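Presented below, as C-alpha cells, is a lone chain in the form predicted on its own.
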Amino acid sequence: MAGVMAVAAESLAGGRARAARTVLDQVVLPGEELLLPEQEDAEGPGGTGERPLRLNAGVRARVRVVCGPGLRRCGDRLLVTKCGRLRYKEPGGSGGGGGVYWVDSQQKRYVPVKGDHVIGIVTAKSGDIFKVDVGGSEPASLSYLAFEGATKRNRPNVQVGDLIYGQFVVANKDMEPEMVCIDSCGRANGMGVIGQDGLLFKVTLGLIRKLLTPDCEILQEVGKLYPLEIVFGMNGRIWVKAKTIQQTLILANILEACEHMTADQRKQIFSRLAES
C-alpha cells in the first residue's frame, strides 16, 4: 500500500499523466491527471508527445467515456478530485471502448449525484415544495407533482417526518438538489412514501455499494433467515422491516456488523441464527 501511494505521489509531483487503464484498482490522489485510451495513442508509446504513424490517421472512432464520482473532465483528460481506488466498468453494449471510470473512496458525507436513489426524511413543507433531508450539505426539494398520479386536485398524502424513497434529477454544486418519486415513464417503480413501520439506520457509503453489487452474498444469506422488506439508499441509509421487532433489530445489527467481517465469520453467525 505504501508503495502504491509513493508511486501516485511521485506521478503527481512530476506532473506527468498516467494511463487510466494502467492504474485500475490502484490508489489515485486529487490533482492527478489520467489519460484515456485514445489519448494514450496521441501521447506516443513513451509519453514523449510523438504521434505514431497511421495510415488512417484522419479517421478516429469516437469513444463515449462517463466520469463517475471522484473524477472530472479536464480538456481531453480525467482529473482526479478524490483520494481512493480507480474503478472501471465496461460498457453494456457490444461496441468496444468507452465505459465508466470512478474513484472508490470511503467518504463520510454523502454528495448528491444525479440518478442516485436515496432515502430522505421530510423536514418541512413550503408551498408546493417539500424539503427533504438526504444527509447532504443542504436539503433537497421535492414537488408534490413528482409522485405517480399526482395532480393539483389529487395531492399525495405526505407529512413532515415521513420517509421518502426517490431519485435525484438535479444534482450539482451550483444548484439545490431536486428529487422525484417517478421514473422517466411517470411510474412510481417502487418509489414514494415508505411505510410507517420498520427501522431506519445509517451505514457507511462503502457498505451500501457493497450490498448493491450483483449477487451479493450478504443479502442472499440475510434473506434466508427471515421474511423481510428492505430499502437501500445510496446516501448510506437502510430501511428494513421484518415480522417482529426482534427480527428487525437482529437484521439491522447483522447488516451493520457485516462490513468488518470475513466470509467465515459471517457463515458462523448465520448458522447460529438459523439454528436458534
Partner chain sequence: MKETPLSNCERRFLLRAIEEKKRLDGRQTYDYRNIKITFGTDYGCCIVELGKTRVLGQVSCELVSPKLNRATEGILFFNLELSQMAAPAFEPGRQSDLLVKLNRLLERCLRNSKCIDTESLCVVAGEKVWQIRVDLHLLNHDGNIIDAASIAAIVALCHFRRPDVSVQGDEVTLYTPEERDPVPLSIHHMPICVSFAFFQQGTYLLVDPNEREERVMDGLLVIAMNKHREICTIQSSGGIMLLKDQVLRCSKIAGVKVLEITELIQKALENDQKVRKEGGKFGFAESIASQRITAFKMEKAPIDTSDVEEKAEEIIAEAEPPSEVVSKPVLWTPGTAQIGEGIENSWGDLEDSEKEEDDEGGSDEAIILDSIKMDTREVSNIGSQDAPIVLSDSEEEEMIILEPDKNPKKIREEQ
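Take the two forms, superpose them, and find the largest set of C-alpha atoms that agree within 1.5 Å; that set is the rigid core. All of these numbers come straight from a predicted model, not from anything done at the bench. Positions refer to the first chain, counted from 1. Compared with the form predicted in complex with the partner chain:
Figure legend: rigid-body motion between the two forms; of the candidates 209, 109, 155, 196, the hinge maps to 109. Here the chain moves as two rigid blocks between the two forms; the smaller block's rotation against the larger, from C-alpha superpositions, is 14°.
Based on the form predicted on its own presented above, generate the structure block for the form predicted in complex with the partner chain.
A lone chain is what you will see next.
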C-alpha cells in the first residue's frame, strides 16, 4: 500500500496524466487522468511540447477504446471516477476496437443498469403494474403483461412480498427504472417469480460479478457438494435453496465468506464439508 500511495501522491502532486498502460492492475484514485496508448507519443518524456515534426500530422490511426465502469471520457483522456484497480481487456475477435478499460471497485449499493438481471421484491400492486424494490434509489415498475403467457385475462400469480427475477429495459438517471420478465423473443428464459422456499441474502456487487464469470471455481465446487438451486441478481442479491435448512444455511454462509477468503482457505473448507 505504501508503494501505491507514493505513486498516487506523486501523480497528484505533479498533475501530469499517466499512461494507462503503466497503471494496469494498480490502485487508481478518483480524479486521476489517464493517457491512452496512442497519445503517449505526443506527451513525451520532456513534456514541454518538443515533438518531431511530422509531415502528415493529424492522421493517426484511430482506435476505438471502450470506457468501462469507473472511467469517464474527458477530452482525449480517461478520467477516473471510482477508486479501485485499473483493468484492461484486449480486443478479441476480428481485431476491431482497442479493448476495454475499467476500474474494479468495491460497492454494495446498486445502481440500475439497462440489461442487468436482478432479483426484486414486490412491494405493491397498483392497477396494471407491480412496484418492485431492486435495491436502487427508486422501486422499479413491472407490468403484469411482461410475463410469459400473460394476457389481459390471464394474469400472473404474483403477491406482495414475492421474489421476482427480471431484467431492466429502462434504467437511467432521469426515469423510473422499468423491468420485465420476458426476453426480446417473448420467452421467460428463466425469469419470473422465484419459488417459495429458500433464502435470500445480500452480498457485494463485486462478489456477484466474480461468481458469474464463466468457469467460476467456487460455483463448481459448491455444485459438487449437494444439489441446490441458486439465482444471482446483479443487484447483490442471491437466492439459494437446498434440500434442508441446514444445507441452505451452509451455502449462504460459504458464499458470503468467499469474498474474504483466499483460494486455499476455500479449498480447505470445501474439502472439510465434503468429508462430513
